[in-house]
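Taking the form predicted alone, here's one chain by itself in structure tokens.
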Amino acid sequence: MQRYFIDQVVMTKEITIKDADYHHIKNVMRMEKDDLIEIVDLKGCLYLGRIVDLNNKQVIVAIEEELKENNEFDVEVTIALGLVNRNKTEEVLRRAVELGASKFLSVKLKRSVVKHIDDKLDRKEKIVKEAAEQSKRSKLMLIEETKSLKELIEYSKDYDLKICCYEDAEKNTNSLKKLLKEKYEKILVLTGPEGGFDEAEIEVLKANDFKMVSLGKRILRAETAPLAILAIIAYESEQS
């Protein structure tokens, strides 16, 4: 069943859907009267809805019942990705949503190949919404502003576990499996850009309580590393 995140709070027995979601319901999914859809409102409440009318570029949906479902991690996971180009960023956004990340941000690092910051928030939010609907998320992943390393350090103070995925991390120094056996409320994961981390950046991160972890014997691409660790976190958290 198709799911839609709407920018309103369900307070009545009927709601109106317009614009892009109207187009998707009518022209992409080719839905008709009496078809069922799922609605997630601004409060994160999930409802079963029945289409009662499609006209005048809007869809009228009758709310049938509230559904009890939670497809989110028990822990809030934020992905901080070393600044990469738009295509790679968008690919990570899609997959990070599917894998359960709560927040995403880019970080300007010394070895980032990209120097221009693409902060077209509308486009990114559209990608997040589509991926959340496809993967049956209960919440939309939030996108934070791009930060410098100094800003990231300040931002990280609210997290009870801070991880840096670093290919030169000493093996067995910080076992990711052991780290994830503990219970946390908020986890921040930093992965590097195409050029990796500068040694001075690693020293700053270590001094601010970031745990250096290895993701295995192979060197992963900048767009692969955040997805690999999200998959590990998903497995460990959802198996416990």
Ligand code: SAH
Contents of the next structure:
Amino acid sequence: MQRYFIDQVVMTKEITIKDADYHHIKNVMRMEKDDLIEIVDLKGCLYLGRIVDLNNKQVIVAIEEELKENNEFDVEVTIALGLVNRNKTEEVLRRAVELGASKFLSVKLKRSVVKHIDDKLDRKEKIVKEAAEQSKRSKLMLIEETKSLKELIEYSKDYDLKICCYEDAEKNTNSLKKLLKEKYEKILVLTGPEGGFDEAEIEVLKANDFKMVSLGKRILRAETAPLAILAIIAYESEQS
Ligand code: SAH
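For comparison with the form predicted alone, produce the structure of the form predicted together with ligand SAH.
Entire complex below, previous chain first.
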């Protein structure tokens, strides 16, 4: 069933949906009166709704019942990605939502080929919303402001596990498998840009309690590494 994240709190038995979601319901999904949809409201509550009317550029939905379902990880995972171009960033955003990340941010690093991307938050939020609806997330992934390494280190202070994915095998002293055996509330994962990390950056990260981990013997692209680690975290935390 199609899911919609709406920007209102469900407080009445009937709600009105307009704009992009109206367009999606009517013209993309070609839904009709009496079709059922799932709605996640601003409070994160999930409801089953029945379409009672879709005319005049709005859909009227009757709330049938509140559904109890949680498709989120037990742990909050933030992906910090070395700054890459807009296409790659958007690709990572989509996949990170599918794979369960709670937050995303870009980090300006020395070897980032791109020095700046326009933070078109509207466009990024649209991508996140669509991916969350498709993958049936219970919550929207938050996009944080782009940070420098210094700012990231400050930001990382309230995380109880900080991981840096680093392909340089000799310097990898931590087993990801062992690290993920513990229970955490918040994990921060940093992955590098196309050019990887600079040695000095690695030293700063280590000094600030980032654990260097390997994702295997092969070198992954900047846009693949965050997805690989999210899949590993999902496997370790959700498999019984
Ligand atoms: N050092 C290379 C590759 C960078 S790959 C270069 O100079 O071109 C981009 C990022 O993906 C890396 O910074 C790292 O965070 C991550 N990554 C890629 N392969 C990895 C691996 N096998 N283990 C851990 N991290 C990896």
